[in-house]
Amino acid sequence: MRAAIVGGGIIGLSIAAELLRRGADVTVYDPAPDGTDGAWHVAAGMLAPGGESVFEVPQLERLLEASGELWPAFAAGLGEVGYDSAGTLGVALTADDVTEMAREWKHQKLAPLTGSQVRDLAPALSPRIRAGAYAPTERQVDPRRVVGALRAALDGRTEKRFVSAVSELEAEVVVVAAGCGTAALTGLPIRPVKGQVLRLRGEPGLLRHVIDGAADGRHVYLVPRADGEVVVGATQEERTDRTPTAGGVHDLLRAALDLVPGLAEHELAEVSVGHRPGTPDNAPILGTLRDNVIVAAGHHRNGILLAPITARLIADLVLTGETDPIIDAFTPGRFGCA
């Protein structure tokens, strides 16, 4: 089976990853094979499919949560890709706050925690802090270094060439994860949606588990590294600009400081700026589109955790024609296309 992957971003290289493993001769095409410019590379990689379901369709919850079950096991075949299983502390440092994360907390079935017990467990965290809640069964994993070993499995595999036209290739399958470059080549409703995010750098060992808090009625997560990065996002944005902007900026260190003050004296080693690919649905755009042509775009915020089931199906649908039936809920055929 010649299979041609269109899109180096981390979907795309854990479906050639997968079929490579399974026997199939792929190539992947990007113009920018060694390049930065996807939505991975400023994705902070929390692994979280209670807390994203929250806002969610119950197809994709059943998604997010196969997905996480698969990533021990995706993560382990790839090395060193900085999984962590210290799990999340959700906070909340206002009564209005409070009410916002409750309704997440209840979804997941988690414990509420006084400010004194969140404390008790993030020694970081403000004392203004009025509650919190624990996901122990929450990670992490450092989207670049998961990119890094993916592309060191696919070596000589990959081809820089910018694709304008799926008919340019030949192969007997075509897998179109271009991101948002997928609607231009599918004709599909895929949008930017563009995200601000910053990184600190201090002394190791400031936070332990991931942050997902509200302060003031801004929502901020930080996603602590062992090498004392802080991973600080993101903001959600309908644009399709580039530009880190010092209201998003702003937003972003106020609602980090209000919560963990001591991330004051870190340096901010990095503002960077991506777009997620978002659907009409927030859903991904997963199957068929027609005769050899197969999608799998649109994750939105969900790339990272869904990469491994996305392979997972993709590859079964190349190599056999068929997949698991959680994958009907997401075909191309809900926007009109097939």
The other form holds:
Number of protein chains: 2
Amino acid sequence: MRAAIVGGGIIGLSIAAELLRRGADVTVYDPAPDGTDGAWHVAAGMLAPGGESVFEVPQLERLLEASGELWPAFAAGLGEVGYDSAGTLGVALTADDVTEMAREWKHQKLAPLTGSQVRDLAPALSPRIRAGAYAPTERQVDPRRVVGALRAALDGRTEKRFVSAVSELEAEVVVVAAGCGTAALTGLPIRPVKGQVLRLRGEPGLLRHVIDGAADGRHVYLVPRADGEVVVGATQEERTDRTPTAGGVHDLLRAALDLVPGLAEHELAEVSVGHRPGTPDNAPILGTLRDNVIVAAGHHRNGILLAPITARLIADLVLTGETDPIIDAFTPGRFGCA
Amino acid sequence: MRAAIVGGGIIGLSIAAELLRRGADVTVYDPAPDGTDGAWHVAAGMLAPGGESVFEVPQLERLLEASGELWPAFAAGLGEVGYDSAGTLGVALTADDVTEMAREWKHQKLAPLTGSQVRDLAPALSPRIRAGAYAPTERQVDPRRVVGALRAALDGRTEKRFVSAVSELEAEVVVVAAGCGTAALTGLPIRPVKGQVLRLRGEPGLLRHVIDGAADGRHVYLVPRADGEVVVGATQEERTDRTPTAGGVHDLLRAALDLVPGLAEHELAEVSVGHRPGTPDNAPILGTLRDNVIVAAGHHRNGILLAPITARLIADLVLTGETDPIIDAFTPGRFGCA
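With the form predicted alone done, generate the form predicted together with a further copy of the same chain in the same format.
Up next: the whole complex, starting with the chain shown before.
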């Protein structure tokens, strides 16, 4: 089986690696195979199946959970990629923030904690925090290391090339996994959703858990890495530019410092901007578009978490033409343009 | 007359250019003659003789005013360096901020304006601003352009060299103008005072005047350039590192957005860190240290404003051994280590 994968982001690479593992002849096409333009480069790498998106498409929740279960083995197969299972602490600053976050916690069936209880788990949290919840099954990973490991696994299978039409490629099956670029290649309604993300750096040990919080109406997550890096994200803006703005950076810093005052002395090491590939219902598009063309794109905020299940489902489709019916809710056809 | 100038920052270069103009044989020694490590590279370039430092050394106020009067001709001699005379608007957000800023305005004999009056002059200012004052004689300049012009004027007169002792140099007179590096060369008590500064970028025209304000206890200045850049400064920290911090950047952004909400959509184009060369009384050290060694350093927050008068006074000293008695308050001897 000769398969062409259009797009060398975390989705395209994960699919290609899975196909390679199952014996297919794979080529990945990407205009910048060593580049850092992908959404993965900005992503924090929270593996949080219980996120907010669950209120949109119920089937997405099952997909996120199923992919979360695949992550331990997926990470183990990649080597040291910062996979960490300390879990996530949800926190809320004001009474309004508690109201907002409590909906999520209830949905995830998490027991509410008082401010004092949550600070017992993470003493760096602000004394102003009123309430929290601990999600022990949420994980994190470093997406830059994941992509580095996938690129290494696909060494020699990647061609530097911008594909402007699927018909250019000679392969038995073409998988379009080009993120936002999928729109131009397929006509599918995938739009860029701008996200600004900060990377702070300081002494390791200030935080152990991922912090997922609301601070005076601002939603923010803090993802601490073992080396002292803390990723702070993210804005969600319906914009196509790649410009970090004064307002975006301010809002992230303000929320981060409201929740963890000790971050003030951390270095502001990086401000980065990426684009999540969003769809009308913000669930991914997975499945056959026509003949020998398969789409795996539009993962929006969940590209890192959904990489393993996307790889498995799409590899099944490529090699056998069939896969788990869980994919049925995500067909390209649901937008009436297949 | 052969003169050696140690230090190619704005002070060393201004002195060298003045000496050259008066016919001396000048060499500037700097370890990085094309570098951007100097305090000038971070400085916003407000030429504000009426700043806060006046409360410390009364004679400094006269020096600042005298240098301010030299700036129009100094700038004209350098070409296009962003010299602008739209003046400064002082603004205050809260009642406490008004109390704080009113001391400065009174000292400068500026008429207080209501919030509404100050917004008539600058409509981009927040409706929350309570009071202000207009200082029509304050100017601004772009320090990066000033140094660029001075470097061009001294082309061929600059030697890339780190001077570790004044005795290394063969010259009739040595002028030490090495900023914070002056301490190691002379034993004078000059310490680095860290400053973090932001550069925002957007459509020109949002602001016309320099804004010098207090926002909920945070002092900030906004210096708009003709090309749409807005410099936001500055933290003052008794630290030697060059690390931009989450807390420093947050405080600057918060104060800037409190005063001018429309800056939120501006690009956060640069975060830079510099060190002002501070002295125990935060006034500069100007004068003869011993024999043929003259010092011109420790300009702290006023290096840009004081460049022209420093150049004139030190060039007088080098060429004639005498100068205006205004210099007498700034001798190295006042710290008991001459």
